[in-house]
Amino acid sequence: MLNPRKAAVVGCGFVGASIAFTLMQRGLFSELVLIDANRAKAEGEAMDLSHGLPYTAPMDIYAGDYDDAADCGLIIVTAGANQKPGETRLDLIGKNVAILKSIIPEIRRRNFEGILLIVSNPVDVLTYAAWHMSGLPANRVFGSGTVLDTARLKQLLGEHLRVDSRNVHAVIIGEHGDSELAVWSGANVSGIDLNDFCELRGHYDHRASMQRIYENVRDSAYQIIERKGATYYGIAMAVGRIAESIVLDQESVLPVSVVLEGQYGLDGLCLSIPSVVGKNGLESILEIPLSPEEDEALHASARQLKEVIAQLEL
């Protein structure tokens, strides 16, 4: 029987590990599964982050396999290759595609009846796959998407105008990776247009500040890669506020990587869009207003998403 407050991550290197670390923090499962290639490592994760329960909510956390993950509400698959220094997310394909057929069969002879939710990169080419391996409706199967480069956005933003940022109202849609795009036709500041919030902050040079903002979001995992080697707090928390959403049944509106079936003129691929999400995965994908230059960019994204698709062997 499928358990909504059990989930398992499925991959425990830096990623895997802060996004557990993440949801124990959040008390929103009573139950955690890891699951990773190196047993002893899952089992080393599980045993540290249990030292930490005594400091938050009751929960049971363990290294498994995919028979402890078949009745799990939520399985969240991290596993894969790292991104490099110099390389881009789209570098990444085959050798992750290659693990994902290793990981998906496994949850579908389980007959896995829970949402799947994919974080490893390339996350909207992978949760394409995922979604065609699996045999799940597309409402269960998504990516993590551009919510990371959202709250990259939000920050950014709060930042320059010197505001708090959950004040910020605005959105990354499209791939997750270097043709992304930011939506400044809808963004506001609590329901203020963003260029009238900025000259009430002082600011006027709106397009080269909305370009030197975006080029921030769009390079900032290469910065930090640079820097320290790997991302990996900030999607730890962009992923549990998915399953916040999906645990509690929030129905909050966030930019997951979703498969397309119509949506904006474009099919057979996923990208990311604002949808709403709640227990029982996507509820609905938004087709939002964009400005026709918004519209020819996130064409543009699903095209070389497209030519990627179609090279892969599914």
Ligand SMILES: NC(=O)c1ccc[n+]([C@@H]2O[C@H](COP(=O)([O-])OP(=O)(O)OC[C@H]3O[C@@H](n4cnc5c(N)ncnc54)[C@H](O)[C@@H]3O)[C@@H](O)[C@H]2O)c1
Contents of the next structure:
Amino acid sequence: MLNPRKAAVVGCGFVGASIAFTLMQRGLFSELVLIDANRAKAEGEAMDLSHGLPYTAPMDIYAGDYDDAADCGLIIVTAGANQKPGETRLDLIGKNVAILKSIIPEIRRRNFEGILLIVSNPVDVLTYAAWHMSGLPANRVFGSGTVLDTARLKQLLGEHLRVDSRNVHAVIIGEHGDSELAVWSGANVSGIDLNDFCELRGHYDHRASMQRIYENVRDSAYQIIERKGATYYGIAMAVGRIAESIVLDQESVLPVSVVLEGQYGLDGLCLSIPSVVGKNGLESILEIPLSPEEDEALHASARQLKEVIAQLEL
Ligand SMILES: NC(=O)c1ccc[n+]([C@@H]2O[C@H](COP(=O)([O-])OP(=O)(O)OC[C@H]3O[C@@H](n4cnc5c(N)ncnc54)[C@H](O)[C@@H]3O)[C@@H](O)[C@H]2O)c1
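For comparison with the form predicted alone, please write out the form predicted in complex with this ligand.
Now the complete complex, all chains and molecules, led by this one.
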């Protein structure tokens, strides 16, 4: 029987191990299964993480296999190659689709009833592939999408405006990648229109600042990978936030990567769209107002991803 307080992380590299560390500290789950093609790596991570339990709260963390994951409320897939300096997320497709093909059938075979969260890149393409291979309903398969990019946007805006980034309401949608876009038309700080707030803080060069901040968000992963080889803390926090909204049924609005079935006039692909996330996974995919330029950018992002998806052999 499904256990909503049990999660599995498939892939225990930088990203999977950091997610496990975040989940353990959040106290959302009573059981956490770590699965990796390199069993010793999963075992080592489980041992290391367990040694932190006296400082958090009791839970079982152990290396396991797909039988152990069958009754999980949430399976998080982070297995796969990461970007090397100069590589785009889309460059990872071949390797990571092959890896996904070794994982999703294992989950499907066990009649999994929980929620499948894809984190491996390119996350929109892999989420679509995972949904297709899993046979699960679209509300139970989604990707971490631009939840991370949105955090990057809020953080940079908060820094620029010298304000608590939690008061910044702005979102990145579209591809988790080079064609993503910021929805500036709806951006605000605690209900105050973004441009008005900028002026209250002494900034008047709106267009140039927005362009600079957007480019920094879009290029964050490249900047980090150039310096330290991989990104993992930010995504771990983003996944912790998504897991919280699921386990506690918070119905939070998060820009996860969802299977589109006609929303925004799009279908046959996954893109990040603000969605209500709760105990059943996706409660609702929101069709938010966009300016004509934003709408065009979203459709351009979709066209690019559809071309990629058309070449997949699923
Ligand atoms: N969605 C996001 O916002 C985001 C952010 C950062 C990284 N990522 C992605 O996460 C993925 C993992 O990155 P990383 O830095 O942890 O890489 P990593 O190389 O450190 O770890 C990958 C792990 O996957 C395991 N693995 C490989 N094939 C497997 C299989 N078939 N079954 C189980 N485990 C398998 C490897 O043994 C390894 O431990 C990459 O695709 C990366 O691009 C996504």
